[in-house]
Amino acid sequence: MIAQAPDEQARHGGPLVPTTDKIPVPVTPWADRLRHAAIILLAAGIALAALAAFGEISATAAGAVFVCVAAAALVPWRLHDAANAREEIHGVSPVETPVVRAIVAGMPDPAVLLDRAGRVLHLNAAAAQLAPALRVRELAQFALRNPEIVTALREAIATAEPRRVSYLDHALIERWLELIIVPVQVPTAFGGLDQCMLMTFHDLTPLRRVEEMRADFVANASHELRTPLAALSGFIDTLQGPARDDPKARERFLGIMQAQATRMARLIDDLLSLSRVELSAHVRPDTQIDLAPLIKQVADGLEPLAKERQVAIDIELPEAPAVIAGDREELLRVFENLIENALKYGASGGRVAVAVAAVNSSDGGTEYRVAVRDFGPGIAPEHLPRLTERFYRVDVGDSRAQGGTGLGLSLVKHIVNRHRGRLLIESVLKKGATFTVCFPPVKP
């Protein structure tokens, strides 16, 4: 059977059939209204040729009649068949092509498309995720029923200007998003211009943590400065005032003051040392730096605090070099303070392992791991994730009377993560905590 094209299908001007000879031929509606036509023109002929005969009208007056009856036949039914072929180009508004719906659909974010009543017209997947109740040619205020949006909606439909707005997401999970709605001219079929209107949904989320971490980290920065000043402003005063002439006293409070001001030069040194590493984090360092000597020189510059703590250190190297893409500075502060902070926290047990391995990777290669081991008291499970966190603290008041500052793990966190590394956190209560640091190897 052979077919035949579509748009030879409408050249025809109707659906094809088949016959017995298995050539599909066209049945067209003007072969029908040709038939009703000449049966009307035939009937009027002999009506008007009887009339003429009997001589009650001339015969020029029968042709003019006859004339007539033609053009009231064939006429009307070829301006409905232009009509409908202007309907057939014509019938399908601009905004509602396959064109726009793929613009729309290939939005990266959340965007509908709205008529000038405020009607769905198009919507992209992401709309229908955030919005499930969303239907196209229903009105989108009744499935978006925050207040917010729907009053946006309105004034924008109302005025033709633009309109921003952020709102609370109260779904599955809490979000910031913000909606923009945009005014439209889109041309109409037939010359003129109408106006939609395009709403997108931006997820601000990110930018609010961002936020609202950066107000935090600001609030315990000043709250860890403005302490060990008040202590400073304090016994200044008191110098002055009550012991200027008491050498007992002003000896205990000068030493008071030392340690004070010692405690915020490192809070100081921590938050510069933490933001040039943030600045630097997409770099990678390319020095090869070998990890068992830089170890060694950390645990020898611990020495006289392990003694203080009555702390034995004990050190597992490799035979061969373990050599890393490293920063020479930043690495010794990451051991400084894991290997410190077992020290400090970790002093009860009365031992600090600290053992180079290289092991296989989850992905099949090679690794470096620096593993910190005491066996003090050990840290509670619900604390483990959060103590990278800046000014985090299992026991705030055990943590600053062992000078500590809150920002240690956090520093190791960033340097860790700026060479390509882990860092891994393992603890049991009364058995001790293992902190591990892993390193990719040089690639040769």
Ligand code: ADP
Contents of the next structure:
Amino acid sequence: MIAQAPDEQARHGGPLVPTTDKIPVPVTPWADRLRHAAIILLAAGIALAALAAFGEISATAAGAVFVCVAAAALVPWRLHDAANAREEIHGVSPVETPVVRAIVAGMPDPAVLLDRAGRVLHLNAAAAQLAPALRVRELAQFALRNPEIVTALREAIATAEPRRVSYLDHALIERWLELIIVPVQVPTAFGGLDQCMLMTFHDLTPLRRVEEMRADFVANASHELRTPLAALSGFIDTLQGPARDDPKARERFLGIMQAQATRMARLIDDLLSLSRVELSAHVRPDTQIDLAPLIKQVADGLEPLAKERQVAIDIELPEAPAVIAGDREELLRVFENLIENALKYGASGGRVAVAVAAVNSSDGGTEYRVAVRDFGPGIAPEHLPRLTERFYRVDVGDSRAQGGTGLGLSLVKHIVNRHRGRLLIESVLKKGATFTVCFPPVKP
Ligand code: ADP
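Please could you give me the other form, the form predicted in complex with adenosine-5'-diphosphate, since above is the form predicted on its own?
Now the full complex is given, and it begins with the chain already shown.
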């Protein structure tokens, strides 16, 4: 209960009483009530004095009636005060003003205002959703069962000092929340200040996820770099030791070392490209690029790999130029990655088909779609949603053996997103996989 300052009570003539919508309003001030009682007593006094003067009643009887009238005028007033006092005991607080209520309601995060005993004065809709058991005028501790919250709340109430606690909320979905409790001086309806506690809850889940992703990313990147590095230093030791005078072994080991060094360089290139694309993710590229020559250029560049894997690359292009707004270097990386993956992982199919299709969009523009299809082993459905995650591979050994970094499709996704396009991945096991990049429609 919030004690009412005596000077405030004197100034306003009484405590607050709740109206039906629970917004308290001040009751009739003391001065007004005194005036009303005085008028009643004056009227009764005059009437009784007149009756006594005309001999209608005796002076003693007139005095007795006057005492009764005075009691009738004053006793309900005391009863009314007692009733109000009971309301106050039941928790109606002088800080339950519409302004304070509006401020709490307008807070974007879940917010609850407590009195100094920890009873809920106001809570906003977000708080009600977060903790449906919270009730106005009831102790918040009863509704918030989490031990960390209860301890923080008790400490904040006991010390009147701020408290901050983060905890895992298991309510509807699991999420990390932070509760901040700060003591606040809230203006009362009487013009004074009252000590309250403001509890606000903040969802830390996105932040935690980013932190986890960053930690995972650093761990993965270091691991990926450490593997070829360990191989390199192992071969250096061998070349300096047992294989020092073995020219055949030296040739073989130098070949492996070169492949490992190339893998490291590729990994660093991919990491840098990823961070560059992420940095410029908000800027949509605007150079006019014709997709047909770009795809031919990529296919020509991958011809040696195609020969090595004995795979034929079939290209199907529209007759008219397929011009989109894009970034040339980034688009080259997209198609290099997709066609190279098809050649590496789908080689057993013996054929890779690259098709550029123009599709009329509903708003009268033309949407270009580039599909890279292979006829290899395909990808099991459970892997499809995760393929564009950094360092995700269906078969880590296979990817490493192919010189893969696990970053190719992640880079593709980021570049496609920057172009405001979509990447679709479809696959049927044993029948190959199709990666389709859809660019946003180009207005005629
Ligand atoms: P990597 O550097 O390993 O190739 P990517 O991000 O390009 O990394 O690809 C991720 C994984 O997706 C690959 O390791 C491979 O397991 C799988 N993958 C990609 N393309 C194909 C494909 N055309 N057919 C089968 N699996 C594929």
